[in-house]
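Encoded as structure tokens, the following chain is the form predicted on its own, with no partner shown.
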Amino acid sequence: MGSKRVPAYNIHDLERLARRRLPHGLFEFITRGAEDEITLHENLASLKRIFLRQRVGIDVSDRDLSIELFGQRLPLPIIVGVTGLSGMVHYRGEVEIARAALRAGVPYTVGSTSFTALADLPAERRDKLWCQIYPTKRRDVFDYQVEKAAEARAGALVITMDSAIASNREYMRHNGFNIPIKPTLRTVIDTLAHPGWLIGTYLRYWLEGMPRFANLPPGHGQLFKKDADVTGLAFGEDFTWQDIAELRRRWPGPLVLKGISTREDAAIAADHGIDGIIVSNHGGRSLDGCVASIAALPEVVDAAGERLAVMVDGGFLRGSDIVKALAMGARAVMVGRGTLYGLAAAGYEGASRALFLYREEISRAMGLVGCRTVAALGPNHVTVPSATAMPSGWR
């Protein structure tokens, strides 16, 4: 697993081939955040304020980095999360993450704004297939979504809770990266600057038809068009735990909650017979100035209990930050950003590298603390900042 022949030797190696490869106002799409990007930041620093323990004398020459989560095993503590774009960053970009992550044996999940309709993404066994959801003022087009993702057996059904309004990324009006996409001068200009992108991913589109979202009604995921119908995206500012409670009665596998940060939403979502949650302030791209998703952490862990999978993501760009998740309490942790990098900068080779990467460095981390197992793992590995603090008596 991870090729070679991608000359890169961490994540920050493949944002670098990434930022030479994509277009500047697609770069920035992906790796930037909201506002003043205050929590974009913050979920980075705070991993970084987090130390391990290290404990010696320990044989540590056989390491088991599985987990078992929803009923099956993983060999790796990682999902691959969400998303946005993906299919605009490589060329059937959803298709290669999802090769990527089968040939790693973790789950992949694919978004709303997926190129590629779920049936046709490659699994061989379905439940690694994850399906992401917005709910939107239409609920047609969510009951739609929600038909699909049951048609291709996806093995979870994961609702984003954090984006009930629009968020506010400014630099997407200054670099005029929109959606729906309509080029201007600098968008044009900046492509050209970019060839090996253009050549590989925009003109292979245009040459068989541009794309659209393939998993929303038909009208209502161009996103090419001058004129395209967005209504059917517009996000859901009325959906509350109401709708959570008639969905849970609607879907019959796992079903997540993404974006819960604090223990008031987690009982509640334990009440509502969820399966998991994860822990997200979606990246630093919604609510600037919310709490880093690693300090929302143990409070999400002690209110969860038993009751539901807790799971993690925001700014995992370091294996080492990772076990730092898993000794705080997640049952595993989403990576974005460092696959959607891997991706960018070569497609299924480099998102097959970033994967590697994440293991060889959770593999040496866990060593290094003294653990053979994931479930080893405990507070008793990692020295937080007090407003960090796990809470008294877990575990």
Ligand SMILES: Cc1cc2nc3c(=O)[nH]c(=O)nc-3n(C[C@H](O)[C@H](O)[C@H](O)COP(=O)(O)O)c2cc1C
Given for the second form:
Amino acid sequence: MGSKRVPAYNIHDLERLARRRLPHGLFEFITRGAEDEITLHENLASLKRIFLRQRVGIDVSDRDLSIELFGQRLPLPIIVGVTGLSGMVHYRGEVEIARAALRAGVPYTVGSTSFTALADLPAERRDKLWCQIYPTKRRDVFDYQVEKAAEARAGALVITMDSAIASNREYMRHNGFNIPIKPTLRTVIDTLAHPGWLIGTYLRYWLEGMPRFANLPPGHGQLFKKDADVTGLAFGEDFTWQDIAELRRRWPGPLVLKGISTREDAAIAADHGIDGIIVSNHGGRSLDGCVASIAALPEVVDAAGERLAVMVDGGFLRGSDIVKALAMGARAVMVGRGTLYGLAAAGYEGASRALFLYREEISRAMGLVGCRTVAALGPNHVTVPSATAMPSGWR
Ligand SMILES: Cc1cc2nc3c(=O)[nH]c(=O)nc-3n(C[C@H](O)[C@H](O)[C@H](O)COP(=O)(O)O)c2cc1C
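Now that we've seen the form predicted on its own, could you pull up the form predicted together with the named molecule?
To see the whole picture, the full complex is given below, headed by that same chain.
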């Protein structure tokens, strides 16, 4: 695991390699956030404001990073999160990243905007493939995806709750990277300046026929077609807890809600018999100005109690950050950009490298705080600042 051929010694290195390889518009798509990117930056800044409390004089020579989640033992406290358009970032990106996750023994989440259908992903262990679905305005499109997830025996169904309305990403209007993708002079020049991606990814698709969002019903998800039917992509602004209750009756396996960030919604989710929630703000890509995921974690953990598994994502670029979240009560951490940068840099090898680096860093940080197991981590291993003070002048 973790090819040494990829010259990256941390996730920041992988980000630099990704920046070099991808056209600027595509790199911005994966790295940037909504509007003023307050939440994007706050995810990172809040993690930096939490400090580890180091206990010493403990035998940490034999560390075990495994966790239990939905009845499975996972070797690492990590889930590879859904990052739409991974297939644009690298040729057959979803296949490459799924292989890396499965090789590391952790679940991979494939989503509505995958170029490879869930059923076509390699899976020695189908229960390690999680399927993410956006609530869509067209419930037939939503139901189709649920059926396909059931047919493919997905290990968990993940419903993204933080995107009732399409987010505002102004940088995409500036850089011309929008769906359906229409080439402009700017995007053509940008692409020509990145021949590795142009030849290795774009041309390969072009030769075999441009891909579509393969988890959507036939006729939908034609992102390279000028007059494409995009109705299946419209968000379900009217999607409510009633839809979740109905889904709970239909889906017998683990049901996970992604994008829960308050104690109120955590309690409602538990009342609906949900198995897990992901405290998330979509990596700062949805509602700008909302609270950092790590800052929302304590109240959600408190409200959830033992009723459901609480996971968290947003800004986890270091193993020590993951250790902080585990100490604060998260069962596992979902990573988005970390493995995606790896994928962009070097496909399967790069995504594997990202997971290798996370594992090394978690192991080191756990040992240095004096913990041999994930279960041994607790609130006494972190110093968490009291609630962020209101800015001066705030009424
Ligand atoms: C390029 C990109 C595409 C994403 N696409 C989706 C998506 O289709 N559905 C979804 O629920 N979340 C999506 N997310 C959000 C991630 O699942 C995750 O919440 C977020 O990336 C976590 O933050 P991190 O990137 O800082 O680790 C996407 C994130 C990125 C960076």
